[in-house]
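As structure tokens, one chain now follows by itself in the form predicted alone.
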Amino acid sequence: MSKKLKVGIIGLGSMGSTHLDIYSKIEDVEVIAIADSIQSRLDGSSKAEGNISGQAEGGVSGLSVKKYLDGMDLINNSDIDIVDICVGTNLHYIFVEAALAKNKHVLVEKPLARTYEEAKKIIQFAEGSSCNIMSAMCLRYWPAWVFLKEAIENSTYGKCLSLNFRRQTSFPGGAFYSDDNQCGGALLDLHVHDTDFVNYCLGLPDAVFSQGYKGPSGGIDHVATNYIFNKTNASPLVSSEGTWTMQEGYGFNMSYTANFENGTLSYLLDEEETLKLFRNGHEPESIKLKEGMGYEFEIRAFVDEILSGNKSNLDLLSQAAKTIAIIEAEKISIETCSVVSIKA
């Protein structure tokens, strides 16, 4: 058998602790070292939770690993192959500089960077290197997502008219999530999900012009964006909303909806995981999706693009550093009431 890949997990919140659990599902590879600035995380006697079924079932009681509280301590281990990044975005540059500095293999949770002036170093830092980084922007890989992507391509329901997207939770509490510096409020660190989407399927937009309003981050908390490409006609009305600024209790849900010529999309997920499809003419069509969260299929194509010895898709890494162009262009939006082109 083949020597497994050694990986090391830096940040055990809900990410980095769902991230354990699917390493462990993946015979390739060895989780052999962890770290947190929370004692109580590395010795299991506290444990974050997450927001969807799923996340952060396990934990690090009884494992037998190296244990950190530098995350620097860990990227100096000679051993480790995988360096993944689950702390802070505010972080996130930092420890990538150093892992990739090693000659460490990165996963890095999204978004890429706090910043686009961050994001486009570590690109400028993947260009020159000879390992392989990947942002872990999770819908590209999510069943549903894959889904609508392809009937966009395939043009499966004639012409996309339109899409949307929604995002709605409510505040999670805790000091990073306080702190607009360290999170970027929901516009960043929840709303990223669906703009990054947008820039995925269909490209970078010309323009955005988004309303909002700022919430307990101190930052925007609340945004609603209408994603404008003047490039062709051919190009859908594509709309989303992100918040979590909902009252406690309200729980967490995720949606789109595309309508397209012949045929309109209708995904959900709150307590169960619905895709429908109406079509005229038709009785409504429930549609079955590949078991599974976006997280295990994104790790297992990462662990995939390694032990091919492919080099990583820096089209796609570039692509989630222009993403946070496009958040940059939204909030410059809501502060000014404006339409926003992007630069990028």
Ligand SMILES: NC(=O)c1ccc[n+]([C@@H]2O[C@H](COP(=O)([O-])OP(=O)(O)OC[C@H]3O[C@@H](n4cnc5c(N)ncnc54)[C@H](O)[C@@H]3O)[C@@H](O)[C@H]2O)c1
Second form
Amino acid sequence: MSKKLKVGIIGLGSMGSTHLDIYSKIEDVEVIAIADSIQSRLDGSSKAEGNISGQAEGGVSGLSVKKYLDGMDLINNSDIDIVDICVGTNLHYIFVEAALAKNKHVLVEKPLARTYEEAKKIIQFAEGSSCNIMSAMCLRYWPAWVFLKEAIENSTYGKCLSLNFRRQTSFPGGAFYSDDNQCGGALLDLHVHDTDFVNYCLGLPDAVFSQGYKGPSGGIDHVATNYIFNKTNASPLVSSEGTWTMQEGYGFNMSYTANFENGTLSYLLDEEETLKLFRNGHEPESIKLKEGMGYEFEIRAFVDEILSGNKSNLDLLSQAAKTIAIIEAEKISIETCSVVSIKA
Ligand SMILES: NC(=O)c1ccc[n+]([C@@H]2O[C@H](COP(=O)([O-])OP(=O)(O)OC[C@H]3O[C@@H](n4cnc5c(N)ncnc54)[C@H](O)[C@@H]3O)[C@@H](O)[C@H]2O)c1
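I have the form predicted alone already, so could you send the form predicted together with the ligand?
Then the entire complex follows, led off by the chain already shown.
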């Protein structure tokens, strides 16, 4: 059997714990090191929760791995092939730079960076590196969204007329999410998923018009955006809403409605993760999707890319960077109550 790729995870919050679970299911990799600046997360006496059922279930108790209180020390471990960066968004840039400088492959949680300026510098590092790097935009791998992208590209139900995405949750709490300087509010942290999917699926919009209000992070925590494509006849009507200002107990949901000439697709995350198709003259249908969460398909794809010897598709990375430029235009649009062109 070929040698396993050795992984080090930095940050054991909800995402680091989720990634840890997933690596344990992939044969070609082994986690050999973890890092967190909170001792109790390192030794397993405290544990972060995920927001989706089935996420971040395992833990570090009983793991026989190297443990570091500072992620930079993990990066200096010469045995590690892949550095998986799951710290807060404001720290992505410095850890990506340090890991690529040590010739490690890098998986970095979304959003790629706290600002578009930082994201552009990451693209420069990636272009100068022979290592693989992926921005963990998990929706690109989430079965219901993969299905939607294919339906649009293949015109399965005719031309796509409109797309509406929603992502709503109670406030996650904690130091990171309570500080707009670190997380960028729900505008960057949560809504980035839908803005990135629009960019990934349809390309960079020409402009955005957004409205929103501030919340517990101190930044924009509820946003509603219309993405404007100048080729109006060729592009669907596209909008999305993202918020973490819902009251306690509301929980988390993500959903979309996609209207085509010959069908309407409606997805709402629930226990069965059912996607429904409505067509005139037909009974509503439930569409069976591949089982599993986007996180696992995304990490599997990254590991496969490294094993195949192919370098990462830097266009996809660059697209994740440009998504942050769209988010920053959305913020200006909210502040100025005007349509803002995308410059990226
Ligand atoms: N893909 C998704 O759907 C998704 C979901 C949630 C969060 N995220 C992203 O994942 C990242 C982390 O989010 P989270 O909810 O896990 O946050 P979190 O704050 O719960 O966890 C981050 C961890 O990093 C640790 N840390 C901070 N500085 C460190 C350092 N120098 N060295 C080692 N450890 C350090 C903290 O102690 C903390 O435990 C964010 O960028 C967030 O946007 C992605």
